[in-house]
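One chain follows as structure tokens, the form predicted on its own.
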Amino acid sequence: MLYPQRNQYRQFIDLSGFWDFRFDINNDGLKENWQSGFDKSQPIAVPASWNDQFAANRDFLGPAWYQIRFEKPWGWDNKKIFLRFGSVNYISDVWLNGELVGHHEGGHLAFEYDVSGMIINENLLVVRVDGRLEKDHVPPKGRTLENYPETNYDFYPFCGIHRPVLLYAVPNEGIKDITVITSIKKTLGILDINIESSRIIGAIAHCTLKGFETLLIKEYKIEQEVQEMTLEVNNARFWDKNNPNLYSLTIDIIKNDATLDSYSLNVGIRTIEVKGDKLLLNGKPIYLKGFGRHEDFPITGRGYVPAVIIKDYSLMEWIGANSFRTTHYPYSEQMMDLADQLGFLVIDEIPAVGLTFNRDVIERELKLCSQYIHELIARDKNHPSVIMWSLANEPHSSVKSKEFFKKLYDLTKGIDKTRPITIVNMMGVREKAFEFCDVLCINRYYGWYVQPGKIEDACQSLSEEMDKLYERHHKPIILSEFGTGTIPGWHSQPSEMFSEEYQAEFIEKYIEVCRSKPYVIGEHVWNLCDFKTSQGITRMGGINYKGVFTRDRRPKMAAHILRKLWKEKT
């Protein structure tokens, strides 16, 4: 799925801004024909969650309705026109001028509709969003947390249109998709490029690669809908975490000396593989230092806020992090673009947290997870920053889960053979899916949820479990979550739980354990920043305080400790 671009052949407009909005408390909208337009509305900002924008109905999860009027841009008469949503949580139904456009389930991933035959000069776009929690959704409704709203995961179920809504136009005959796979032979960089396009008789694909005094031009006759081509770059500048070198690749579709379409994307030449108990980037071992994090900020909820993205990257660079996992859902495409530019390594996770594998929902969970894998790889396959796919976070694994994850693993490998695959687990040595995963990710909170207050005992338990896990599977391990709830400004001597001193000591001791194990390839602290949760007796004020920065991005003591461990001592 190519992100819309503006050039001589492609255009888009961003429909972000103030839309009309109406809560549908009694679920009357469909029978009252709100899809053809509605009144009694109030303004709402798009993109942003609806939950914190109003004084009332914070915990109402839907359904709710959005609408906006727009004019067809000039010069689009002979174009294909698409309507693209970056993320809507959780279920959306879309109407254009009273006509149903489509239905989509699942937040955090992009989807689009061809509206070429539906758009007129003056248009009304209506979107119904339903974020209500159900046990057969992915992620599912809660069963164990005793919280409100009843999630099965420890973050707030923000609802709404969370990322930009774009209307874009492309040529009727042209490029549909581009896939770039890179490899390396000594100093030679190799780009294997697949171009999916309309089958245009007599057309050629003109490929140009620019960057670092390199200019390569190659042409291929388009003989099929998916055309393969290869570019070789001598003395290539490879992409890595310290030198995120990016080349500019442009594909032009030309017929009779006239250009019909053009698309450009940034390409990083790099390889990623697991070899023994190491993770290799461009053939060299790498060690991941970083975080789990959330798209979460006051007022906007999980909505796209460019300044917050910049701030979070600034904090991660300051502290010495080189990586993060997209916990527990894919982040915005703009976040991924910046990871490419800034050299961050990303474990890219589908929105499958808290899977239950209950008999009455397991087939639907499998169907939705398969959908998410297709959507995620289609969106993020060309990012050099993406070094691994994650199929789930903390599934409630059972005897049924091994076959479930084997199907997802095989599906993922069938689409993309170039990246390792993991599952982020809470079952340890009992997790059967670790038998075929390429990397083992574990979340551990000894010294917090178990063995509370006993950091030395916690580290001993962590060390012993890691050794058992490695002895069984002989695969690299990432400690993908560890941390403590920490109230900003709460201090204690000696350290005790919820104090900044306890968090700092806990993180430092856990990292000592990780560094003592040659098979451990990464440490991801939970969390970069404090974040909003459902209400419950374990979450004061509906906030998870495990961040090393506060929700408004102020550092706790642990942030300074991490900076010393990750930046000043390396």
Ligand code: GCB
Second form
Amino acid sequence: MLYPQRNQYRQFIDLSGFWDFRFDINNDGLKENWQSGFDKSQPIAVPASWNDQFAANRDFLGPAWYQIRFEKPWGWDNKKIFLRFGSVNYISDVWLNGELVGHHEGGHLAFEYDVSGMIINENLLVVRVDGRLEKDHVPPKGRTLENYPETNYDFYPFCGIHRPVLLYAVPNEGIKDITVITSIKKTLGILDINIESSRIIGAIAHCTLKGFETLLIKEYKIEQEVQEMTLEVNNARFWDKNNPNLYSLTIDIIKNDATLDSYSLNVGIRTIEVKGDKLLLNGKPIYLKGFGRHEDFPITGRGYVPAVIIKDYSLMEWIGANSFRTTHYPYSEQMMDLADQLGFLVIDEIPAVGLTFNRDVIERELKLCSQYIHELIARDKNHPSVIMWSLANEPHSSVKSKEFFKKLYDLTKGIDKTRPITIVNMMGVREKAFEFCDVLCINRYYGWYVQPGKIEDACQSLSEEMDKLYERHHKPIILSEFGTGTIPGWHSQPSEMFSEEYQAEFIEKYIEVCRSKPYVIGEHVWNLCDFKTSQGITRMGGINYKGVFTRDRRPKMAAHILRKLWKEKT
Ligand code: GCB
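The block above covers the form predicted on its own; next, return the form predicted together with the ligand.
What follows is the entire complex, opening with the chain shown before.
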């Protein structure tokens, strides 16, 4: 799935801005035909969650309606036109000029519709968004402790149009998709490129690779819908976390001496593989230092805010992090582009958190997870920064989950053979899916939810558990979450739970344990920043305070300690 581009052959307009909005409190909209346009609206900012934009209805999860009018841009008459949503949480139905365009389920992945035959000069776009929680959604409704809204996961179920809505035009005959897989032979960088095109058999694909004094040009005749081609770069500059070298690859499609289409993308030449108990980037072991994070900010909720993305990267660089996991759903496409540019290593996770495997929902869970895997890999496959796919966070694993995850594992490997796969787990040695996962990720809170206040005992438990897990599987282990709730400005000596001292000491000691195990290949602190959750007795003010930074991105004491540890030790 290619992100829309602007050049001589492709254009897009961004529909972000103020839209009309209406809560559908009694779910009357469909009966009353709001899909053809509705009145009594109020303005709303798009993209952003609706929950914190108004003085009322914060916890109303839908349905709610959006509409916007736009004119067809000049010069788009003989083009294919698509409407593309970066993310809408959770279910969306879309109408253009009163006609149904499509339905999409799942909150954090891009989807698009071909609207070429539907678009007129003056258009009305209407979107119904339903973020209500249900047991057969992924992620699901549920609760272990009482909470409101009732999420089976620990973040606020923000709703709305969360990422940009783009209207874009491409040539009728042109490029549909590009897949680039890179490999390395000594100093040679090899790009295996697949170009999927529409109705251009016999045309020429003209490939140009530029960067670092390299200019490679090669032409291929397109003989099939998916045309394979190879480029080889001598003395290539490889992509890695310290040198995020990116080449620019441009594919021009030429027929009868006329250029029909053109698309450019960044390519990082790198390999990633698991060997024994190590994770190798370009053949060399890497150690991950970083965070779990959330797309979360006051007022905008889970909405796309470019400045927050920049700030988070800048804080991660300041503190010495080299990686993060997209907890617990795929992040925006812009976040992924910047990871390529800035040299961050990303564990890319589908939005499968809190899976229950209950008999009445397991089929739906499998179907939705499979859909998310297809959508995620289609979206993120060309990012050198993506070093691993994560199929779930803390599934409530049971006897049924092994077969469930084997299917997802095989599906993922079938689409992308090049990247290791993990599941982020809380069951430890009892997790059967660890038998086939390439890397084992565990989230641990000894010294917090269990053994409260006892950091020494907690580290002992962590150490013993890691050894047991390694003895059983002989695979690399990442400590993918560890942390403590910490009220900024709350201090104690000796350290005590909820104080800044406790968080700092806990993180430092946990890291010591990780560093003492040769098979541990990464430490991801939970969380980069404080973030919004449902209300409940474990979340004061509906906030999870495990951030090393506050929700408005100010450092707690632990941030300074981490910076010392991460900047000094590699
Ligand atoms: C976890 C979850 C994460 C929670 C965290 C916590 O294991 O993966 O979503 O926020 O614990 O703070 O309890």
